[in-house]
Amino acid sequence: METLDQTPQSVDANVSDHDTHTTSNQQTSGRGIRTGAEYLAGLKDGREVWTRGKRVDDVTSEPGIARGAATLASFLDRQHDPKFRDTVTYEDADGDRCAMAYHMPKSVEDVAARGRSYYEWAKWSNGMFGRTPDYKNASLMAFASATDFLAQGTKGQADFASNMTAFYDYARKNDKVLTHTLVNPSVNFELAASGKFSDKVALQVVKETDAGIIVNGARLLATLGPLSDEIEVFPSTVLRGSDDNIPFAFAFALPIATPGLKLICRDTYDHGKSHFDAPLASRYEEMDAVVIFENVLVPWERVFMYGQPELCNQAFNTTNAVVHMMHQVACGKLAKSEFMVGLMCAIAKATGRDKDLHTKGMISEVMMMTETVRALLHSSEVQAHEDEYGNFIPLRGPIDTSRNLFPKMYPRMVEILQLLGSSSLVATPAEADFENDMADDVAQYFQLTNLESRDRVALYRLAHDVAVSGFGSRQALYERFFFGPPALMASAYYDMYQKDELVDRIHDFLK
C-alpha cells in the first residue's frame, strides 16, 4: 500500500520493514475470568515501562507500582466467590463465566444487573481505584454491537467492524484488562483549540502496508496502563474532519507488551508505607501513564476506524459508548460519595461532634450530593431504552447531568473533610509510635471522646489519605477532569439538551 501523503516530516514515512515495531495478533479462545494469579502472571511480558529514571525489571514486583497490581489481581479472585460471581459475572452461550460489563442488554433488568455489577466493583475500593476493567469493558461492548457504524469506515481488505467483534470476544474470553488513551499532546494551545494536532508529537499515522499501519508519536493518559494487557487507542472526540486531520483518525487496539510501545509513569503515590499509615494509596495506586509509539506497526486485524474524521469524530456518541462508560462511572461515584459520607459521619461520632449542628449541616451537604448521584443513577435505569443496535442503554440526560455535576462536588466534598478535620488531619503518628518509646505517650494524648488512640489515628490517617496526601490530590484531580475539560463537557451537555420544546413553550406564553 502506498504511505500517506500527509506524512509529518518529523518522522521517516519510509521507514523499513526491520526498523519497524510489530506485534503477534493471535487471538486464542478463552475460558472466561481468570484468577488473580493469571492475571499477575500475564503482567510479566517484556513490556517497556519506565518510572523515576529506569526501565522498570517487573510491573509486579516493582515498588511503588506491584501493590497496586495486586489489589487489582484480589479483585479478579472476587469474581470467581460465589458471594460476588452472580453479580460481577455472567454465563455466555458457550458455558464460559465472563464479566458483566461485557453483557449486551437486551431489557431494563439487563440495565440495571449491569449497575449492580458496576457498584459492586467499585465498593470494593470505594470509588477510589477509578480504573477497573468494567469502565472499558463497558465501552468496548457497545463498540462491538455497533457493527453498521464501524462498517462504514471499511479500507481495502480491512473489515473494521468484523475487527472489533473478533477483539471483544478475545477481551471477553481472556479477561482482559484494557486502558485506553484519548489525548494528544500539544505544543500550541491555539493549534490544539482549533481542532489540529501537531505533528511533532501528536500520535500519527505515516505509513501503510500491507501488513497494517505504522504508527508514530504519543499520547496521554494512560490510567493503568503499565497494569494493563492491552491498550484501546481510540480518536480524539475533538478531531476535526478535515482532511490535514486524516493521519490522525484511526482506533486500533494493541498488546502493552508490543515492541516499540513505550509508558513513562508519572511519580507514584506508593511510597512502601503500611497499610495502617497510607491505607489508600498502599492499596490503589493505579499509575497513569504517557504512552510512547516508535514506529508501531498496528495489524490490520487490530484496526477499528481509519482515514475517516468525520466517523472518528462521532465515535463514542454514535455507537453509545459513551452512556455505557457514564454508566459505570455513575455506580463508581455512588459508591465514592458514600464513602465520603460514612468517613465524615464516623469522624463526627468518634469526636461527638455529631450532636453540633454546624457539623452536621457540612455534613449534610455531602449527603445530598450523595443522594442526588443516586437518584440520577436510578433515574437513569428504571428510563432504559432500547438503541439502534438492538441493545438496551440507561438514558442518557440523567447520568450526563451526574458526570457533569461531580467534578465540582467532589472536590467539595474534600474541601469539608478538611474543614471537619482541621488540625487533626496532619496531627497523625506513625503506626510504629505505637511500638517504640512513644507509645504510651501516644496512647495518652490522641485518645478521643468516643475512640482509643490507635483507632482515632488510624481514622484520621484514612482521612489525610483522601484530603491532604498526594494519592487525595491526584484523586480530586482525576475527578476534576475525568471526561474532559469541565466547560467542554458542560457546553456539550448544553447542545445535547432537549431545549426545543421548553423554548417553544416560552414563545407560545408570550402569545
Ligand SMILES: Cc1cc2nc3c(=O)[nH]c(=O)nc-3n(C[C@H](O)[C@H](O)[C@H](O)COP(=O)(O)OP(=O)(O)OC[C@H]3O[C@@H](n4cnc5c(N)ncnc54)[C@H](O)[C@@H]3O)c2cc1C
The other form holds:
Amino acid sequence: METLDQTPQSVDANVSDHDTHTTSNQQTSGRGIRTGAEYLAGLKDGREVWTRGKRVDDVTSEPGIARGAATLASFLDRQHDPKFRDTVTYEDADGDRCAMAYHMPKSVEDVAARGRSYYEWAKWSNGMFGRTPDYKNASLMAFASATDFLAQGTKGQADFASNMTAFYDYARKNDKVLTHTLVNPSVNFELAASGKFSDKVALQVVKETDAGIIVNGARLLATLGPLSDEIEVFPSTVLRGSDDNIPFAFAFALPIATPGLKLICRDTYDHGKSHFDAPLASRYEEMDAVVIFENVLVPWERVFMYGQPELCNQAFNTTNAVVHMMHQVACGKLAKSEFMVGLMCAIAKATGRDKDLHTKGMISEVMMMTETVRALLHSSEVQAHEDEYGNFIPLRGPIDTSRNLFPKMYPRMVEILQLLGSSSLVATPAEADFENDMADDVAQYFQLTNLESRDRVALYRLAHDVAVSGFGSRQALYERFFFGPPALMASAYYDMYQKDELVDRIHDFLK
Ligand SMILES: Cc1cc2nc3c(=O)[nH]c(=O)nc-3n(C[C@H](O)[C@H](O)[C@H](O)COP(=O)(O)OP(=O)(O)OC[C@H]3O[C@@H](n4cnc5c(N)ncnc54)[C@H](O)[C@@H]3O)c2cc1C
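Take the protein just shown as the form predicted alone and give its structure as the form predicted in complex with the ligand.
Every component of the complex follows; first up is the chain already shown.
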C-alpha cells in the first residue's frame, strides 16, 4: 500500500470513501456474565472467516471450528454454576455478576482471588485451551485502570482514556470474548530488527477522517480470533520512536464482524474424531488466524492510542497490563504442568514402571518444574503491592521468571512424555476397533499390567494428543511463542533485574 515515510495525513489520496469499510460502536447495557448459548448466538454475525480455502458461513457449525466454540460455551456456562461462580465471578457495584478477571484488585487478597479464578478456568481444560477469555480481560482491566497513562495520548476531540473506560465497561457488562493481535508480519528480518515495518504488509493508518482512522494491512496472530466477539489491535512491543513509525502506532478494538476485517485460519487440528480418539483436539481447538484489514474504519471512540510510537512502546509495561497477563499465564501453566505430572504418573503406574529409578527420575524433573511454577506464583501473589493507578499487582519478578522459563519447560515436558511413551504413543487402535472384527485382538493385545486394553488405549491416545499429534505440536509452539519472541522477553528480563548491587559485590571482592 503506502510507504513507511508517509504520515496518516499524507496518504489520504489513496483511499477513497467508497473503498472504506465502516462499523458502528455498539453500546448495549449488558448485565454481566453470559450463558454459553448467548455467546454462540453472538458468533452468528456475518464475520468473515476463511478456512480450508472457503469462507465460513457460521463458525458455530463449521467442522474443525465448531467444537472449540462449544467448549468455550460450556466454560461460560460454568460461570453460572454455584460450584464455580464465587471463584470465577464477582458482584459489581450495580449488583451484576461479572467475570473475576475484570475485577480491579485493591488488596493482596483481591490478587489472590484473581489467581484462584485464573487457575479454576485453566483446570477446566487442564491448560490445553490456553486462550480463555480471562487472559485478555486481565489486560483490559489494567488498561482501563491506567487512565492517566492513556490520557497523555489524547488527540483533538478524542478522549482515549474515556474510550478505554467505556470499552472496558462494554466488554465487562456484556461478557465479551476478546482476542488480540500485536505483531506485524515481517518480510525482512533486517528491517524488523531495526524496528521498522514493511509498508507492504504491516497494519498501518492510511487515512484520518472525522469519524475515525482507516487502517489497512495485516497482523498476526489472533488465537481464538474466529471465536471471539472483539479484537484488540494493540501496539507491537518494539516500536521505534521515530516519525517513520507514526502510521504503525495505535491501539484500538473492533467487533470481529466489522466489514473489511478478514481472518484466515491455520489448518484445524480437530478432524472430527471422537473424544476417545482425539481427547484434546476434539475439545480444545482454539484456532489461530492471521487478520487482514482492508481499509477498515476504526471509529474514534474505539481508539485508545494513536500516532505516538514512544507511548505505544511503553503501553503494556507502564499500565502493568503485562503483569496481570503474566499472572493469568502462570496460573494456567500451573494447571497444565499438574496435568502433565498426572498423565506421566498414570502411565508409569499402568506399566508398573512407577518403581523404576529412571522413570521416577524423569517424572521428578516434571514435578520440579511444576513446583517451580507454583513457588514463583505464590511468591508473586503474597508480595502483591499497590501500583500507581491504585490497583494491587502481583510482584513482577517471580511471574516474569515463570513466563521466561515455561517456554523452555514445556517442550522438555513433551520430550519426557515421548521418552516415557515411546511406541505406545502410536500403538493406538481407534475406538471403532473395540467394536469391529478386531475387538477380541485389541482387547487381548493392548492390555497392561495394571490396565485393561480400552483404558490403556485411552490413556496413550491422550498422551499422543499431547506429545505427537498436530494438536500437541501446536501446543508446544504456542508455549514457545504466544507471549512474544523468547529473546526479547529474556532481554527485557535482564534489563529489569536488580543487578547493580550484585555487580558491586564483585567489585568489592576484587578490591
Ligand atoms: C500458536 C501461536 C499463537 C499465537 N497467538 C498470538 C495471539 O493471539 N496474538 C498475537 O498478537 N500474537 C500471537 N502469536 C504470535 C507471537 O506473538 C509471535 O509468534 C512472537 O511474538 C514471535 O514473533 P514471530 O512469530 O514474528 O517470530 P520472529 O520475530 O520472526 O522470530 C523468529 C525467531 O527469531 C528470533 N528473533 C526475533 N527477533 C530477534 C532479534 N531481534 N534478535 C534475535 N533473535 C530474534 C525469535 O526469538 C524466534 O526464535 C502466536 C504465536 C503462536 C506460535
